[in-house]
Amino acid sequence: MADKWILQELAMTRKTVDESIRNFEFAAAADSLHDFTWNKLADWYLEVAKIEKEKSSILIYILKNVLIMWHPFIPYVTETLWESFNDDILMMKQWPAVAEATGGDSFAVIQEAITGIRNARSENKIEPARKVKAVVVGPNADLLVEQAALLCGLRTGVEAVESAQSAPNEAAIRVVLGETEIYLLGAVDPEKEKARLSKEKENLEKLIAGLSIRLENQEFVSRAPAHILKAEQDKLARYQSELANINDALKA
């Protein structure tokens, strides 16, 4: 899953860089390359590679393509790096013809879950050494259990992942990811959890109020493109669903 995702992101980055350079938007091209190199390759995929192993071929493939795309911006650095593991000269290489890739969208679910767990631990001031168990309820439960190695290995402090049909009876820190919920067992402080959920509720109520006003504005509704209007309506529905889940948790 992570392999498909990083190849998909590489193809999208190549396309964005191509378009930016053709339009003489060199800062935008460099920003796109930086985002891919730092936030996606280094921050996510390299960490996944340490867990899943056997990634040498794909890492070299990505590195070569990234160096070629960076070459117009930092030629001396990229040339030196290239010559450290190639016998030819980088500036003679053709611009990369990266094939379109698909099938990596599900990795976003893993990223969202990992980020949500990290944020919940930070907000609740759970010490890094304390291990917790994650119980997943909802449509993405099977996927997250299947990818338990990543959830446990990518600095979440989770030692086990399991799915359930409903919320556990014991006290837990609740992470809401749309229709999927993750309950972290073994590190809950009821008062802190109540305060965190109340803050989330307040933020969601503000977002819902703002979106509702926009969608009730007939001028906006009549002028907005259909896809923008649909996206705003979907966003409002998602926020309302998350608010209902948080209200249920506060009652519990």
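Positions refer to the first chain, counted from 1. Definition used throughout: the rigid core is the maximal C-alpha set that superposes within 1.5 Å between two forms. All figures in this text were calculated on a predicted structure; none of them were measured in a lab. First, how it differs from the form predicted in complex with the partner chain.
- If you fit the rigid core between the two forms, you'll see the Cα of I21 move by less than 2 angstroms.
- After superposition on the rigid core, the Cα of E242 moves by 2 Å or more between the two forms.
- Once the rigid core is overlaid between the two forms, L229 counts among the residues whose Cα shifts by 2 Å or more.
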Given for the second form:
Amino acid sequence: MADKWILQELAMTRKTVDESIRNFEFAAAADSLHDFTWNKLADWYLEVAKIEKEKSSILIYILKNVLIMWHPFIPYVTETLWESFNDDILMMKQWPAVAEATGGDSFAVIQEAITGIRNARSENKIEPARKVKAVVVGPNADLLVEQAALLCGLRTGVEAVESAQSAPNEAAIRVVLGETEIYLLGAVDPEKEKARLSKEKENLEKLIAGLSIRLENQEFVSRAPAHILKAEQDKLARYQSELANINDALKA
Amino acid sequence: MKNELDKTYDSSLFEDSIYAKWEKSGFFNPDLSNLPDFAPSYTVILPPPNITAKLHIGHSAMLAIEDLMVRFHRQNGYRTLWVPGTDHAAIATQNMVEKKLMTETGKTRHALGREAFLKEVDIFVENTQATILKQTRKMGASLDWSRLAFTLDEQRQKAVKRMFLDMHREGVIYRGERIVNWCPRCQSTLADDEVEHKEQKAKLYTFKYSADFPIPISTTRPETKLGDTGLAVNPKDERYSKYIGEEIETDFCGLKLKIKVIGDRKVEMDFGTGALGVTPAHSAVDWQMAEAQDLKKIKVIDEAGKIKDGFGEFSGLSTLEAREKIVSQLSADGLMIKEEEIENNLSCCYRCGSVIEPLPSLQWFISVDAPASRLNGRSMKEAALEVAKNNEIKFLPDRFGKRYIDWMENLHDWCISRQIWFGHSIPAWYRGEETYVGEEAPEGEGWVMDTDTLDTWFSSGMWTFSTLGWPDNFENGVKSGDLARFHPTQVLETGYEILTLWVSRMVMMSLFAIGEIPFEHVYLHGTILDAKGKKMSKSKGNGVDPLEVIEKYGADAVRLSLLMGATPGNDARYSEEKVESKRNFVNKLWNISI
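Let's compare: the form predicted alone is above, so bring in the form predicted in complex with the partner chain.
Starting with the chain above, the whole complex follows.
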């Protein structure tokens, strides 16, 4: 799956760089290649490759393409690297044809999950050594369980992944990815989490009180334009549902 | 991995040998690539750097952008040619060598003589040229060195001479009078930027030409009034406006003058008397007024700074002697109204400090408005406008297309002769009043060759085709050889500051010489500023030597720092931190790969 994704990204980059150079947008071409090389290849794919193994042929394929495309920008280092594993001269190497690549989109789900977990950990100040368990609820649950090796391997501090029909009952950090939710178990100090939720509750109650007064004011209700009134009412409903969630969590 | 590589990339260990490998492969030269006949060509001509000084970081940016385009197309099956060269930069180089000569030996070029001076120039040129070419290679530029050209080498001299003769035959080149800055001591014309201005006290005299002349005038140079043919007043000036259009005959110090009163809004009503005696032959401003108002031009002062024959008792006197004599005569006749001391901006020779004498002299011009049969009866200006207006030549960014058109529409005839020694000679000979233009000196005794040289933009204006073998491979309107395969070129990539000086000239000259555009695209890069956004200059000491940063961070890091963030037409800032961060990226790529 990661292979499909990186090949798809490579094809897209190849297309962007080619078009940008032909349109004299040299900085955009370099930015696109830089983004692929650093953010996609180095930060993601090489990390995945360490876990999934046996990727040397695809890695060499990608590397060759990267060197070919970087050559017009940075000819010396690319030619030096090229000659370490090729007999021909990079300067004359034809750019590869753009192969339409698809099927890489689901890797984006894994990336989002991993990034989401990392962010949640840092926001909640979970010490890096603390291992957690991830319980996944929602449409992408099976996919994430299937790719548990990546989910655990890529600096998430997750040691196990399982799917569930509904939210677990114990204290958890919730990571929301669209309709799919990940609950990190074992991360939370129950006392601290309770304090955090209480504070959140207080906050929401204040907001709700303020909004309610406003919406009970007949003058405001009669004068405010319809769309503003609607927006305020929606906001109130959202606060109330969040408050209900927090109350549930506090009871649990 | 075939070879073991170190953990970090040390650019200095690889760059020179990699460049040697590329050169040895022969692939910089498109003739040696194994491309099928139908492969499209992709040609870029390097804007030739002036051989006045070594390259600066702005040149590096230009090389990085062009090499990127060239390498990309070479990799992708184009018959790719990038032609290297340098520019002799006539007047700029001559000035450099003159200054050098003055500081090193205290001699002027005149003391040394033409031949010996040009030898000094050759030595200077050889030195800087070698440095420039070395710097260019260091940047990794994949230029076809087998086609290296110099704007003043033998082949280009041949091309320039041929161009001059063709244009002269078509009536596009002509000889005519024009006012120049003349130094009577150096016996030479000076370019406008070679004239220095000194604040100093001078006397402003207010008088009437004669007792019956209705309007008094003020001047610091009464002796030039011998050549007055007009009197300029502001049309709004109620005192004088009624005289506009009148032609008044008068007697000035015993000599007859015919003065036409003209209206000119630029005349300041409260300076002096608000009326200016117009002396077309000895003031650049007055010359322009005379051109616009069709006034006669009478030359009073000769090249030695003396009053010419035909001015009675004043003839043969120096300008100062004549001034004194005129002043005392005016006072004696009761015509002098006022003598006052003022602060005056005096024009002096930057070399010897002598006072500049503006005077008319015969110069060679290119007429931009003359219809030419080889342009199907259009003028060069019309032809050059058409290709921009109908998008045959595209400008990047767009706005420069408009600037090109505006400039071209207001273009006047181009003075191409320069009174300097270093440059292309003019294939013209003179004998008395006779003028001969041709390939070789004419038969017969007494012919003297023109001692002037051509404006530097004349030869660089021909650069796209003079580097591709013109005129040898252009016969009866048919291109052959390099010219057929590589012209028109695809892109001209250059700085926006020479859009009018160079780009426009290239278009006109290519259309005239071979009837086609010189390039399809013009990509104009901005200026590289320092980290604080200031212009780099030698005097400020904020310039950057590309060789030093290449040594420290590698050519790739320098290239990448100049490429990322560069957009056409916009100035960009350079900082060493940027280069360092790109060096880190190059290292990252290295680590990924090994």
